[in-house]
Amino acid sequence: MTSTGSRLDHLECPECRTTVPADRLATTCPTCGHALFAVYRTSDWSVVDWRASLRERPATLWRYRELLPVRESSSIVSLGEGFSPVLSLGAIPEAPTIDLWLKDDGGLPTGSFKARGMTAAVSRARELGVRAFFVPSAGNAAVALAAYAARAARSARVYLPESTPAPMVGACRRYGATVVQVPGTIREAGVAARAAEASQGAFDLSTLREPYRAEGKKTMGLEIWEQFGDDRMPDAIVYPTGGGTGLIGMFRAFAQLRELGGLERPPRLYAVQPDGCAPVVKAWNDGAARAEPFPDPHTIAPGLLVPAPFSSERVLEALRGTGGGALAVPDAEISRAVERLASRHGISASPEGAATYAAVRPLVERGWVRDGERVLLYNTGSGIPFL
C-alpha cells in the first residue's frame, strides 16, 4: 500500500471540545450531538515546500492529500474531481467598479460541487470498512453519492423530495442507487431517511452528520488560495447557501492556511439565500447563534431549499469570523442571473450558483463590497441537465 501522507490526527467537536479517534467510524459528537471536524498535525510542516510540491501533482483535489483524511492511496474513490477554473467576469453594469470573478464547479463530475464532499466521504468511509450508504438530498448530493458509490462498488439509497427535478432522479437511478421520494423538503427527506435506515446498517452521509464531506468542501478554499496566490486573494467570496458546508469548508481551509503561515488574511465570506428560504440570513440579521426553521420555505433553486440547516452555528461562525455577512435575493432575480451569466459570459450556472450573481448589486448598494475590490462568486453547479 502507498501512504497518502495524510496528517489527520483526530476528530473534534468545536462546540464542546470532545475529541474522537480518527480511525473509528464516526458520525456526530457523542457528547453533544454537534458536528465533528478533522484535526491535522501541522506544527512540524513547511507550507512553502508543500506549495512548491503542488505544481508537480495531478490537477485534482487529491493534490492536497496531506490535508485530507484518507491514509492509503488505494482507498481513494475518484472521478477526477477538483481544480475547477476561476474566470474573470470583468466589469458588469451592476458593479462597474469591482473586479468580479467566478469559480465554476459546474464542470466537476456529476455536475456540481457535491463531488468534492462525496469523494472525500466515500473514500474515507470505504477505508474504514463501510459497505452501504444513504443520504437525504435536494438532488445534487444524491447524484454525487450515487456516482461515487458505483465507483466504489458500494450500494447507495437516496431520499429525495418529490419535487426533485426529474433529470436528477433519473441520474441517481442510472448510477444504480435506490431512490425513495418523500413529500416536502430536504428536511422531511432527512426525517424519513433516518427513520427508514435505523435498522438497515447503511452509513449516513447527510450534511455535517459525518466528518468528511466538509473536508472535501475544504478544497474549494485551498484551490482559491493556490489559483490566486496569497497576494491576489479575493477580498470577498459570495457563496450560495443551503446546508452551508461549503462556507464551513472554506473557512476551515483559510484557518489552516493561516496556521501554516501561508495566508495573511482570509477573504470575507458572504452567504446568499433566496428570500423564500433564508434561515441563515434571518439568524444573521437577528444576531442569533443558530438558525431556526424557516416557515413556508419555497424557491426555484432546489439546492437552497434547506429550511433548517444542521450545525448552522458553524455557518454563522464562518461569516462572522471573516467579517462577512448574509443576504437574501428574490427568485425573480435568480432567474435573471441565470440568463445573464449565460448571455453575457457564456457560463451555464444552476439557479443556486446564479444566486451569487443576483447578489452583486445589493452587496455594492449596501457597501459590503467596495470600489476596486476583487470579488469571487462561487457557481456550485451546472445549469445543463444531468446525463
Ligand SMILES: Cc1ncc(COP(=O)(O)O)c(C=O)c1O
Given for the second form:
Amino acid sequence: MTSTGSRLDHLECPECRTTVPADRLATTCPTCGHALFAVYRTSDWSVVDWRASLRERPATLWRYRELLPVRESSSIVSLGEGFSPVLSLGAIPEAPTIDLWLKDDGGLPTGSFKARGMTAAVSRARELGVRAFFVPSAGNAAVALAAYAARAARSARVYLPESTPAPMVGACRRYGATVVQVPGTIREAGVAARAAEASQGAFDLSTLREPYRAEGKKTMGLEIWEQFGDDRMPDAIVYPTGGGTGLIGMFRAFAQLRELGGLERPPRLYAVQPDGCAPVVKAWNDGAARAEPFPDPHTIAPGLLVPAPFSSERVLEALRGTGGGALAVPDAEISRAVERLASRHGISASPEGAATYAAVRPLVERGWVRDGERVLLYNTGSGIPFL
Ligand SMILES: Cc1ncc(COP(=O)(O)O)c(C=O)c1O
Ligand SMILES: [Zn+2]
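Let me have the form predicted together with the ligand next, following on from the form predicted on its own.
To see the whole picture, the full complex is given below, headed by that same chain.
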C-alpha cells in the first residue's frame, strides 16, 4: 500500500472548538451540530519545497494530496478531475479598466466543480468503509456523486427538485443512481432525503454535513494559487453562491497557504446570488452573522436556489475575513451574461457561473473593484445541460 502523505490530523468545529478524531466516519459536530472541518499538521513542513515538487505531478487535484484527507493512494476514486484552465477575458465593455479572468470548471468530469468535492468525499468515505451514499442536490452534485459512486462500485440515491434540468436527471440514472424527485427546492429535497434515509444506513453527503466535500473544494483555491503564482494572485474572486462551499473551500485554502508562508494576502472573496434567492446577500447587507431562510425563492440558476444555506456563518466569515462582500443580480442579467460569455469569449457557462459575469458591472459601479485590479470569475459548471 502506498501512503498519499496526507497530513490530516483531526477534525474541528469552528463554532464551539470541539475536536473529533479524523480516522472514524464523521458527520457534523457532536456537540453543537455545526459543520466539522479537517485540520492538518503543517508546522514541520516547507511550502517552498512542496510547491516545487507540484510541477512534476499529474494535472489533477490529487496533486495536493498532502492537504487532502485520503491516507492511501489506492483509496482514491478519480476521473481525472481538477486543474481546470484559467482564461483571460481581457477588457470587457462593462469594465474596460479591469483585468478580467475566468477559471472554468465546466470541463471537469460530470461538467461541474461538484466533481472536486465528490472525488474527495467518496474516496475518503470508501476508505472508512462506506458502501452506500445519498445526497439531496440541485442537480450537479447528484450527477457527480452518481459518477463517483459508479467508479467506486458503491450505490447512490439522489434526491432532486422536480425542476432539475432533464439532462442531469438522465445522467444520474445512466450512472446507475436511484433518483427520487421531490417538489420544491433543494431544501425540501434535503428534508425528504433525511426522512427517507433515516433507517437505511446510507451515508449522507449533503453539503457540509460531512467534512470532506469541502476539502475537495479547497483545491479551487490551491489551483488559483499555483496557476497565478502568489505574487500575481487576483485581487478579487467572484463566486456564484448557493450553499457557499466553494467560498468556504477557497477561504480555507488561502488560510492554509498563509499559515505555511506561501501566500501574503488572500484575494477578496465576493458572493454573487440571484436577486430571487439571496439569503447570503441579505445577511451581508444586514450585518448578520448567519442567513435566514429566503422567502419565495426563485431563479433560473438551479445551483443557486438554496434558500437556507446550512453553514452561512462560515460563508459570511469568508467574505468578512478577506475584505470581500456579497451582491445580488437579476435573472435577466444572468441570461444576458450566458449569451455574452458564449458570443464574446467562446465560453459555455452555466447560469450560476454566468452570474459572476453579470456581477462585474455592479462591482465596478460600487467601487468594490477598482481600476487596474485583477478579478477572477469562477465558472462552476458547463452550459451544456442548459442548451
Ligand atoms: C453550477 C453550480 N454553481 C454553483 C453552485 C453553488 O455552490 P456552492 O455550494 O459552492 O455555493 C452549485 C450548486 O449546486 C452549482 O451546481
Ligand atoms: Zn460544535
